[in-house]
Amino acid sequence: MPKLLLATSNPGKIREYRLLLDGLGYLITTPPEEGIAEVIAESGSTYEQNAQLKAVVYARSSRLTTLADDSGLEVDALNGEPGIQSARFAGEAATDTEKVSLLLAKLQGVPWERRTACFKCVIAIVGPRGRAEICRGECHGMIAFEPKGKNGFGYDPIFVLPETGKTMAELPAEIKNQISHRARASQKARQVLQQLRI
(Lines of atoms letter the chains of each structure in order from A and count residues from 1; the text may use other names and numbers.)
(Lines give C-alpha, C1' and ligand atoms only; values in the text may rest on other atoms or scores of the structure.)
Protein backbone atom coordinates (compact mmCIF):
# COMPACT_ATOMS: atom_id res chain seq x y z
CA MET A 1 0.00 0.00 0.00
CA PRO A 2 1.52 3.40 -0.96
CA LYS A 3 2.19 5.88 1.82
CA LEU A 4 0.70 9.38 2.02
CA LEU A 5 2.59 11.82 4.20
CA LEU A 6 0.47 14.38 6.09
CA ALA A 7 2.71 17.43 6.43
CA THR A 8 1.52 18.37 9.91
CA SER A 9 2.13 17.57 13.56
CA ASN A 10 -1.23 19.04 14.66
CA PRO A 11 -3.06 16.12 16.36
CA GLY A 12 -6.50 17.56 15.50
CA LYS A 13 -5.66 17.82 11.80
CA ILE A 14 -4.10 14.35 11.73
CA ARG A 15 -7.23 12.85 13.34
CA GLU A 16 -9.52 14.61 10.84
CA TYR A 17 -7.48 13.74 7.76
CA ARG A 18 -7.31 10.06 8.74
CA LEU A 19 -11.13 10.07 8.67
CA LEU A 20 -11.52 12.32 5.62
CA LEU A 21 -9.11 10.28 3.47
CA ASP A 22 -10.17 6.85 4.71
CA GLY A 23 -10.69 4.14 2.10
CA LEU A 24 -8.40 5.65 -0.56
CA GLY A 25 -5.85 2.85 -0.35
CA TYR A 26 -3.06 4.92 1.20
CA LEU A 27 -1.22 4.25 4.42
CA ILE A 28 -1.37 7.67 6.09
CA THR A 29 1.81 8.66 7.90
CA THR A 30 3.23 11.79 9.55
CA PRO A 31 6.68 13.44 9.71
CA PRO A 32 7.48 12.07 13.21
CA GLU A 33 6.51 8.54 12.09
CA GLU A 34 8.91 8.90 9.14
CA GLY A 35 11.71 10.28 11.34
CA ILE A 36 11.44 13.75 9.78
CA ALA A 37 12.18 16.44 12.37
CA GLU A 38 12.18 19.35 9.92
CA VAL A 39 9.92 22.26 10.91
CA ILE A 40 8.92 24.54 8.05
CA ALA A 41 8.16 28.19 8.71
CA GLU A 42 4.90 29.25 7.08
CA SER A 43 6.47 32.27 5.43
CA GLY A 44 4.03 32.67 2.53
CA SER A 45 1.53 35.53 2.27
CA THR A 46 -1.37 33.26 1.18
CA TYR A 47 -2.82 29.90 2.23
CA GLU A 48 -1.79 28.53 -1.18
CA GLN A 49 1.85 29.56 -0.76
CA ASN A 50 2.09 28.07 2.74
CA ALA A 51 0.45 24.78 1.78
CA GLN A 52 2.59 24.42 -1.34
CA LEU A 53 5.79 25.29 0.54
CA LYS A 54 5.17 22.56 3.14
CA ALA A 55 4.08 19.95 0.58
CA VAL A 56 7.11 20.50 -1.69
CA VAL A 57 9.70 20.43 1.12
CA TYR A 58 8.25 17.37 2.88
CA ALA A 59 7.76 15.49 -0.41
CA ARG A 60 11.38 16.16 -1.30
CA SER A 61 12.76 15.02 2.06
CA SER A 62 10.47 11.97 2.38
CA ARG A 63 10.18 10.95 -1.30
CA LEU A 64 6.53 10.25 -0.55
CA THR A 65 3.32 11.64 -1.98
CA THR A 66 2.63 14.50 0.46
CA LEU A 67 -0.48 16.40 1.49
CA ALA A 68 -0.13 19.75 3.27
CA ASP A 69 -2.78 22.26 4.16
CA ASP A 70 -2.99 25.79 5.39
CA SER A 71 -6.22 26.98 6.83
CA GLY A 72 -7.57 29.91 8.73
CA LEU A 73 -10.54 31.80 10.05
CA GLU A 74 -11.44 35.13 8.44
CA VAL A 75 -13.73 37.38 10.48
CA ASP A 76 -15.40 40.18 8.51
CA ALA A 77 -15.66 42.62 11.44
CA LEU A 78 -11.87 42.25 11.94
CA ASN A 79 -11.07 42.93 8.27
CA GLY A 80 -10.30 39.26 7.62
CA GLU A 81 -8.25 38.63 10.76
CA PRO A 82 -6.84 36.29 11.96
CA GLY A 83 -6.59 34.82 8.42
CA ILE A 84 -3.28 33.15 7.61
CA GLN A 85 -2.09 34.09 11.10
CA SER A 86 -4.86 31.97 12.70
CA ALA A 87 -2.44 29.45 14.25
CA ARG A 88 -0.15 32.21 15.57
CA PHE A 89 -2.85 34.79 16.36
CA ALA A 90 -2.15 34.88 20.12
CA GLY A 91 1.57 34.03 19.83
CA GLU A 92 3.53 30.98 18.68
CA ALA A 93 2.97 28.94 21.86
CA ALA A 94 -0.65 29.99 22.50
CA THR A 95 -3.24 27.33 23.29
CA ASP A 96 -6.52 27.03 21.37
CA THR A 97 -8.28 28.51 24.43
CA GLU A 98 -6.00 31.57 24.37
CA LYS A 99 -6.59 32.12 20.64
CA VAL A 100 -10.37 31.88 21.11
CA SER A 101 -10.26 34.27 24.09
CA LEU A 102 -8.28 36.88 22.13
CA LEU A 103 -10.67 36.68 19.18
CA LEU A 104 -13.73 37.07 21.42
CA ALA A 105 -12.09 40.02 23.19
CA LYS A 106 -11.51 41.75 19.84
CA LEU A 107 -15.19 41.21 18.96
CA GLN A 108 -16.53 42.56 22.24
CA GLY A 109 -19.53 44.79 21.55
CA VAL A 110 -19.93 43.59 17.94
CA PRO A 111 -23.60 42.61 17.41
CA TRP A 112 -24.62 39.17 16.13
CA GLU A 113 -25.48 40.27 12.60
CA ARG A 114 -21.95 41.66 12.10
CA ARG A 115 -20.15 38.54 13.40
CA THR A 116 -19.95 36.84 9.99
CA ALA A 117 -16.88 34.73 9.28
CA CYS A 118 -15.44 32.17 6.90
CA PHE A 119 -13.20 29.16 7.52
CA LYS A 120 -10.85 28.55 4.57
CA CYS A 121 -8.70 25.53 3.79
CA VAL A 122 -6.20 25.08 0.96
CA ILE A 123 -4.65 21.66 0.39
CA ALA A 124 -1.52 21.13 -1.68
CA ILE A 125 -0.67 17.63 -2.85
CA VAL A 126 2.74 16.85 -4.30
CA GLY A 127 3.03 13.48 -5.99
CA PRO A 128 6.03 11.56 -7.34
CA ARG A 129 6.42 13.94 -10.28
CA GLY A 130 6.84 16.93 -7.96
CA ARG A 131 3.98 19.05 -9.31
CA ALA A 132 1.64 20.57 -6.72
CA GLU A 133 -2.14 20.13 -7.09
CA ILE A 134 -4.22 22.68 -5.16
CA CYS A 135 -7.66 22.00 -3.63
CA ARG A 136 -9.76 24.63 -1.84
CA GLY A 137 -12.68 24.53 0.57
CA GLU A 138 -14.71 27.20 2.42
CA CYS A 139 -17.32 27.19 5.14
CA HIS A 140 -19.35 30.29 6.07
CA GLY A 141 -20.74 30.96 9.52
CA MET A 142 -20.93 33.29 12.51
CA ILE A 143 -18.76 33.87 15.57
CA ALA A 144 -20.52 32.94 18.82
CA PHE A 145 -20.40 35.15 21.93
CA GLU A 146 -18.88 32.32 23.99
CA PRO A 147 -17.29 28.92 23.31
CA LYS A 148 -19.58 25.88 23.17
CA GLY A 149 -18.88 22.19 22.59
CA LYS A 150 -16.05 19.79 23.33
CA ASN A 151 -15.36 18.33 19.87
CA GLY A 152 -12.99 19.61 17.21
CA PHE A 153 -10.07 21.95 17.84
CA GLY A 154 -8.85 25.48 17.11
CA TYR A 155 -11.69 27.96 16.64
CA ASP A 156 -14.39 25.25 16.35
CA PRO A 157 -16.03 26.14 19.73
CA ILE A 158 -16.95 29.66 18.52
CA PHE A 159 -17.75 29.01 14.84
CA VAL A 160 -21.52 28.68 14.46
CA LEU A 161 -22.96 27.00 11.36
CA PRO A 162 -26.26 28.81 10.66
CA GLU A 163 -27.81 25.71 9.07
CA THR A 164 -27.34 23.74 12.31
CA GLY A 165 -27.49 26.50 14.93
CA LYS A 166 -24.52 24.81 16.59
CA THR A 167 -20.79 25.47 16.80
CA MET A 168 -18.41 23.15 14.95
CA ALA A 169 -17.32 21.84 18.36
CA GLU A 170 -20.90 20.81 19.20
CA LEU A 171 -21.18 18.62 16.10
CA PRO A 172 -20.19 14.95 16.01
CA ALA A 173 -17.12 14.32 13.82
CA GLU A 174 -19.16 12.54 11.13
CA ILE A 175 -21.33 15.66 10.60
CA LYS A 176 -18.44 18.14 10.76
CA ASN A 177 -16.51 16.01 8.27
CA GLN A 178 -19.27 16.45 5.70
CA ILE A 179 -19.58 20.25 5.86
CA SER A 180 -16.37 21.82 7.16
CA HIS A 181 -13.88 23.79 5.04
CA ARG A 182 -11.42 20.91 5.45
CA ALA A 183 -14.05 18.38 4.38
CA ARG A 184 -14.84 20.38 1.23
CA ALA A 185 -11.17 20.70 0.28
CA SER A 186 -10.63 17.01 1.09
CA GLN A 187 -13.43 15.90 -1.25
CA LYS A 188 -11.42 17.45 -4.11
CA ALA A 189 -8.14 16.08 -2.70
CA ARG A 190 -9.58 12.54 -2.74
CA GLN A 191 -10.07 12.82 -6.51
CA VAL A 192 -6.47 14.00 -6.98
CA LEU A 193 -5.09 11.19 -4.79
CA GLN A 194 -7.15 8.59 -6.67
CA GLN A 195 -5.67 9.83 -9.95
CA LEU A 196 -2.12 9.64 -8.53
CA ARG A 197 -2.67 5.96 -7.72
CA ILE A 198 -3.70 5.03 -11.26
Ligand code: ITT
Contents of the next structure:
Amino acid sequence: MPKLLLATSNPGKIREYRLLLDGLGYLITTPPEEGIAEVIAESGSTYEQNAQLKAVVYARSSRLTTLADDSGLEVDALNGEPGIQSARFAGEAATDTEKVSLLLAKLQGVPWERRTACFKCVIAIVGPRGRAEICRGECHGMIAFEPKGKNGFGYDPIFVLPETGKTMAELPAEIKNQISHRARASQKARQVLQQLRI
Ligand code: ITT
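Next block: the form predicted in complex with the named molecule, after the form predicted alone:
The complete assembly is shown below, putting the previous chain first.
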Protein backbone atom coordinates (compact mmCIF):
# COMPACT_ATOMS: atom_id res chain seq x y z
CA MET A 1 0.00 0.00 0.00
CA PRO A 2 1.45 3.50 -0.84
CA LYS A 3 2.08 5.80 2.10
CA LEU A 4 0.44 9.19 2.57
CA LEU A 5 2.28 11.61 4.87
CA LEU A 6 0.14 14.00 6.91
CA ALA A 7 2.42 17.04 7.10
CA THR A 8 1.14 18.39 10.40
CA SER A 9 2.14 18.51 14.03
CA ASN A 10 -1.44 19.09 15.19
CA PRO A 11 -2.80 15.90 16.83
CA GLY A 12 -6.40 17.09 16.33
CA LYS A 13 -5.91 17.32 12.57
CA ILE A 14 -4.22 13.89 12.49
CA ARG A 15 -7.15 12.27 14.34
CA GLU A 16 -9.63 13.77 11.89
CA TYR A 17 -7.69 12.90 8.72
CA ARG A 18 -7.31 9.27 9.77
CA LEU A 19 -11.12 9.04 9.56
CA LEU A 20 -11.68 11.47 6.67
CA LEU A 21 -9.20 9.67 4.39
CA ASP A 22 -10.14 6.15 5.44
CA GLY A 23 -10.61 3.47 2.78
CA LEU A 24 -8.59 5.17 0.00
CA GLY A 25 -5.88 2.53 -0.03
CA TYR A 26 -3.14 4.68 1.49
CA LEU A 27 -1.20 3.85 4.61
CA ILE A 28 -1.44 7.08 6.60
CA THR A 29 1.74 8.15 8.32
CA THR A 30 2.99 11.18 10.27
CA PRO A 31 6.30 13.09 10.48
CA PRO A 32 7.42 11.45 13.77
CA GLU A 33 6.64 7.97 12.38
CA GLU A 34 8.88 8.77 9.39
CA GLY A 35 11.62 10.26 11.59
CA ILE A 36 11.13 13.73 10.07
CA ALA A 37 11.24 16.87 12.17
CA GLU A 38 10.92 19.91 9.92
CA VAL A 39 10.40 23.32 11.46
CA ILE A 40 8.57 25.43 8.94
CA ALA A 41 8.01 29.14 9.39
CA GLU A 42 4.53 29.72 7.99
CA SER A 43 5.67 32.76 6.07
CA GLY A 44 2.88 32.87 3.48
CA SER A 45 0.14 35.48 3.53
CA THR A 46 -2.66 33.07 2.54
CA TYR A 47 -3.85 29.61 3.64
CA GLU A 48 -3.00 28.38 0.13
CA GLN A 49 0.62 29.55 0.32
CA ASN A 50 1.14 28.07 3.79
CA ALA A 51 -0.48 24.74 2.92
CA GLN A 52 1.62 24.47 -0.22
CA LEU A 53 4.79 25.42 1.66
CA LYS A 54 4.22 22.71 4.28
CA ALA A 55 3.32 20.04 1.70
CA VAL A 56 6.31 20.78 -0.56
CA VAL A 57 8.89 20.79 2.26
CA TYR A 58 7.63 17.54 3.81
CA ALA A 59 7.24 15.83 0.41
CA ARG A 60 10.84 16.71 -0.39
CA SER A 61 12.23 15.28 2.82
CA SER A 62 9.99 12.18 2.90
CA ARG A 63 9.71 11.42 -0.85
CA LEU A 64 6.14 10.38 -0.04
CA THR A 65 2.79 11.63 -1.30
CA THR A 66 2.11 14.41 1.21
CA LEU A 67 -0.96 16.25 2.44
CA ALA A 68 -0.76 19.52 4.40
CA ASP A 69 -3.61 21.53 5.90
CA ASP A 70 -3.64 25.23 6.64
CA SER A 71 -6.77 26.34 8.37
CA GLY A 72 -8.21 29.03 10.58
CA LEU A 73 -11.21 30.75 12.07
CA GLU A 74 -12.41 34.06 10.60
CA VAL A 75 -14.62 36.17 12.87
CA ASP A 76 -16.59 38.89 11.09
CA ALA A 77 -16.74 41.26 14.09
CA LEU A 78 -12.91 41.12 14.23
CA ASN A 79 -12.50 41.82 10.51
CA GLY A 80 -11.55 38.21 9.79
CA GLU A 81 -9.18 37.72 12.73
CA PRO A 82 -7.57 35.43 13.83
CA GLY A 83 -7.57 33.98 10.26
CA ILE A 84 -4.23 32.60 9.15
CA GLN A 85 -2.87 33.56 12.60
CA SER A 86 -5.35 31.19 14.34
CA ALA A 87 -2.63 28.87 15.70
CA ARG A 88 -0.45 31.71 17.01
CA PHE A 89 -3.20 34.21 17.89
CA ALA A 90 -2.39 34.20 21.64
CA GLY A 91 1.39 33.63 21.22
CA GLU A 92 3.44 30.68 19.94
CA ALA A 93 3.12 28.56 23.08
CA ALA A 94 -0.50 29.35 23.96
CA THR A 95 -2.88 26.49 24.72
CA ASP A 96 -6.24 26.03 23.01
CA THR A 97 -7.92 27.27 26.22
CA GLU A 98 -5.86 30.48 26.15
CA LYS A 99 -6.71 31.10 22.49
CA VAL A 100 -10.41 30.58 23.18
CA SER A 101 -10.29 32.95 26.19
CA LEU A 102 -8.56 35.68 24.18
CA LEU A 103 -11.10 35.42 21.38
CA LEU A 104 -14.01 35.60 23.82
CA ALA A 105 -12.42 38.63 25.51
CA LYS A 106 -12.10 40.41 22.15
CA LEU A 107 -15.79 39.73 21.50
CA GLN A 108 -17.01 41.00 24.84
CA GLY A 109 -20.17 43.04 24.37
CA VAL A 110 -20.71 41.85 20.79
CA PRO A 111 -24.34 40.66 20.52
CA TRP A 112 -25.33 37.24 19.16
CA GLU A 113 -26.39 38.42 15.72
CA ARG A 114 -22.96 39.98 15.10
CA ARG A 115 -20.98 36.91 16.21
CA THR A 116 -20.88 35.28 12.77
CA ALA A 117 -17.73 33.37 11.83
CA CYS A 118 -16.33 30.94 9.32
CA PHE A 119 -13.84 28.09 9.59
CA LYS A 120 -11.61 27.77 6.51
CA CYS A 121 -9.50 24.81 5.48
CA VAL A 122 -7.06 24.59 2.59
CA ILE A 123 -5.42 21.28 1.79
CA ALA A 124 -2.33 21.01 -0.43
CA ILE A 125 -1.38 17.60 -1.80
CA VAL A 126 1.97 16.94 -3.40
CA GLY A 127 2.16 13.69 -5.35
CA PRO A 128 5.06 11.72 -6.76
CA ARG A 129 5.41 14.12 -9.71
CA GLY A 130 5.85 17.07 -7.34
CA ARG A 131 2.77 19.00 -8.47
CA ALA A 132 0.68 20.62 -5.71
CA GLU A 133 -3.11 20.27 -5.84
CA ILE A 134 -5.25 22.58 -3.71
CA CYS A 135 -8.63 21.70 -2.12
CA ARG A 136 -10.74 24.15 -0.12
CA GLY A 137 -13.60 23.88 2.36
CA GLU A 138 -15.47 26.20 4.68
CA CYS A 139 -18.05 26.01 7.44
CA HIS A 140 -20.21 28.89 8.69
CA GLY A 141 -21.28 29.37 12.29
CA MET A 142 -21.49 31.69 15.29
CA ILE A 143 -19.14 32.36 18.21
CA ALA A 144 -20.67 31.28 21.52
CA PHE A 145 -20.56 33.40 24.70
CA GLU A 146 -18.79 30.62 26.61
CA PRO A 147 -17.00 27.36 25.75
CA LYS A 148 -19.00 24.12 25.70
CA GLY A 149 -18.05 20.51 24.94
CA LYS A 150 -14.91 18.40 25.11
CA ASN A 151 -14.56 16.95 21.60
CA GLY A 152 -12.46 18.26 18.74
CA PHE A 153 -9.67 20.79 19.27
CA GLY A 154 -8.76 24.47 18.87
CA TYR A 155 -11.77 26.78 18.70
CA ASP A 156 -14.36 23.97 18.53
CA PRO A 157 -15.78 24.69 22.04
CA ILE A 158 -16.92 28.18 20.97
CA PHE A 159 -17.97 27.50 17.37
CA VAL A 160 -21.76 27.03 17.26
CA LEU A 161 -23.43 25.41 14.28
CA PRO A 162 -26.74 27.27 14.01
CA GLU A 163 -28.54 24.26 12.51
CA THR A 164 -27.74 22.10 15.58
CA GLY A 165 -27.54 24.79 18.30
CA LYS A 166 -24.42 22.98 19.53
CA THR A 167 -20.74 23.78 19.47
CA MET A 168 -18.42 21.67 17.32
CA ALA A 169 -16.92 20.33 20.57
CA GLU A 170 -20.34 19.00 21.65
CA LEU A 171 -20.71 16.98 18.46
CA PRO A 172 -19.29 13.48 18.06
CA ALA A 173 -16.32 13.21 15.68
CA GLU A 174 -18.50 11.41 13.08
CA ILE A 175 -20.81 14.42 12.82
CA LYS A 176 -18.02 17.03 12.75
CA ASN A 177 -16.45 14.94 9.99
CA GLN A 178 -19.59 15.26 7.87
CA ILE A 179 -19.97 19.03 8.05
CA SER A 180 -16.69 20.73 8.94
CA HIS A 181 -14.49 22.87 6.72
CA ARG A 182 -11.96 20.00 6.83
CA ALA A 183 -14.63 17.46 5.84
CA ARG A 184 -15.58 19.58 2.82
CA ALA A 185 -11.99 20.07 1.69
CA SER A 186 -11.37 16.35 2.24
CA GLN A 187 -14.14 15.32 -0.15
CA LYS A 188 -12.13 16.97 -2.92
CA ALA A 189 -8.83 15.70 -1.52
CA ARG A 190 -10.14 12.12 -1.71
CA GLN A 191 -10.70 12.56 -5.45
CA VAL A 192 -7.19 13.97 -5.94
CA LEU A 193 -5.64 11.13 -3.93
CA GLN A 194 -7.60 8.54 -5.91
CA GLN A 195 -6.36 10.06 -9.18
CA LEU A 196 -2.76 10.03 -7.94
CA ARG A 197 -2.98 6.27 -7.42
CA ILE A 198 -4.08 5.53 -11.00
P1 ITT B 1 0.26 22.42 11.50
O2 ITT B 1 0.70 23.73 10.85
O3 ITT B 1 1.41 21.63 12.02
O4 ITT B 1 -0.65 21.62 10.61
P5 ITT B 1 -1.26 24.17 13.26
O6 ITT B 1 -2.19 23.92 14.42
O7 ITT B 1 -0.15 25.18 13.48
O8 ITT B 1 -0.63 22.76 12.81
P9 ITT B 1 -2.49 25.89 11.32
O10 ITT B 1 -1.33 26.79 11.17
O11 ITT B 1 -3.26 25.49 10.09
O12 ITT B 1 -2.11 24.53 12.01
O13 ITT B 1 -3.47 26.59 12.37
C14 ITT B 1 -4.81 26.30 12.37
C15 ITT B 1 -5.40 26.71 13.71
O16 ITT B 1 -6.79 27.02 13.49
C17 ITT B 1 -5.37 25.54 14.68
O18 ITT B 1 -4.23 25.57 15.51
C19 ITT B 1 -6.67 25.76 15.47
O20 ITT B 1 -6.45 26.66 16.53
C21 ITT B 1 -7.59 26.40 14.44
N22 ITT B 1 -8.41 25.36 13.78
C23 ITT B 1 -8.23 24.83 12.54
N24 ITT B 1 -9.13 23.87 12.29
C25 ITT B 1 -9.89 23.78 13.40
C26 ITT B 1 -10.98 22.97 13.77
O27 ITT B 1 -11.44 22.01 12.97
N28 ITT B 1 -11.52 23.15 14.96
C29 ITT B 1 -11.06 24.10 15.80
N30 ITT B 1 -10.03 24.89 15.55
C31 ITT B 1 -9.44 24.75 14.35
